[in-house]
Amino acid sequence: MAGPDDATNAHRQAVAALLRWQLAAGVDETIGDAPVSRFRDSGPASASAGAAMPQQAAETVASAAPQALPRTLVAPPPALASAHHIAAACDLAAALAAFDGCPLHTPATRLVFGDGNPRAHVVLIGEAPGAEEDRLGKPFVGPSGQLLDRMLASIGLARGAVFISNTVFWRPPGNRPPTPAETAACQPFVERLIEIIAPRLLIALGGPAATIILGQPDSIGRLRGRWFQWKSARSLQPIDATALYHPAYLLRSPGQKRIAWRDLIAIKRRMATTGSL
């Protein structure tokens, strides 16, 4: 059983990976938003200004993040700032394992990071892991995952050829929907995951994931079948993005499978034009 020392070592490794990434990117100094006078006497006033810098730095990190979420979905500032720091680490799965800024981390059995090809041309993002996913540590392995596999196979995609993840990486208790704060705490990791894989197509599964990924407040019924451009502050180029009905919804509403089939055909056509097949 992991103890406090293991958690501390994992956090240190994540921070060290972040520093190595920053050095490789050419970062050799840190600055604040406000100018600092170097001619001011180093008295009490200067000491208080220095004490304020860590909070100012945290606010700078949070404000520099892409604003794909609606403003109502905001995590507590310390957790969000920590998420942006750790998400920049090279080993994203290890960084997530060391991250305790999402409340779902505690009640969940295990981290559900993702599954598939890390160099995939197609990335699919759902809402949250369920009970079976929590048990096995992989996304979409229950009945909805089996349907998703068949949906992908219908357009010539094997599960191992894509990458699948969720907007949160731990199962919410009782399979309830993730709260806005939980989703916001995980969002920097979702964005970093997409940046690292750099797929040609990005597919949100279900309404909640579509709201987060596409940054659109409309219902899934209005978003499905449409194409958007996803881009973060660090991504090199926009990614074609769309939404599909969630497989769990299709299991409950089989009459909607005909619409989902039309959307899959449209995705297959877009894959052909972008060289994703």
Second form
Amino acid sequence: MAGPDDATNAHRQAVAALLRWQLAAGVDETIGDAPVSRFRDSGPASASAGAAMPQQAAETVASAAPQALPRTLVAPPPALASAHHIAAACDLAAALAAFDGCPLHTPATRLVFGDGNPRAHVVLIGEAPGAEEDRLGKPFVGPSGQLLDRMLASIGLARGAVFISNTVFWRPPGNRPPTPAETAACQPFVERLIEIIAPRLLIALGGPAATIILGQPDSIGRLRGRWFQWKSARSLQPIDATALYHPAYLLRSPGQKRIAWRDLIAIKRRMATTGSL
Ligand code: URA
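Now that we've seen the form predicted alone, could you pull up the form predicted in complex with uracil (URA)?
Whole complex next, starting from this chain.
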């Protein structure tokens, strides 16, 4: 006569057979205790079921909905676009931190990558970090940086609203000018930085930066106050570019400040016409 043990054994064998069948069908993981219907109506009636799901599962379902994809591709939300810029800029900073192809990298204390907003409409490029910049790892934090902050403030730009970097990312020993080999080693990174930020206005600070950024052999006295178009092989559209006297030069030659302030007013006007304000 069959007893309760026989019934239990038969049940166990049935469960084991079912598990073997599932394994043979490719099931190799348990992801929940309750069965989920994948055929459930995806219309409004199921919305409350979606709302009851854990947060992450609900978001996955929503972003996978066919109508959600084109919206994401056509117009990324501002926070996401900002995240892309910041991630790209971080990648570039990390690449530079690992780059030892510029001879300045060895004597310098630290990398001076850049400072400000990676989504800025205005990018400024100086020549090379000095002692204070080398100590703090940020561009334009010494006396010329303080004057630069005042110059920017005079046209309504806070430091956090622009992005500032240099033609080389490490301090040349004794503050000597960078050599052509040093600037050449850094130039692809400067170019990539401008491509990533894709500002509306690009401003070179001083003669050496103007020569490199604007690709013009003229002196700063001839380049300042003029407008050029900056473009790289990969940039999507040309960027308005100009040059300003370097703040360190203005500290040494305060008589030239009048000209620099005139150039700043022209930059402010250009910002208004290019929607960079
Ligand atoms: N001068 C520059 O050109 N860059 C700096 O970062 C500081 C001073």
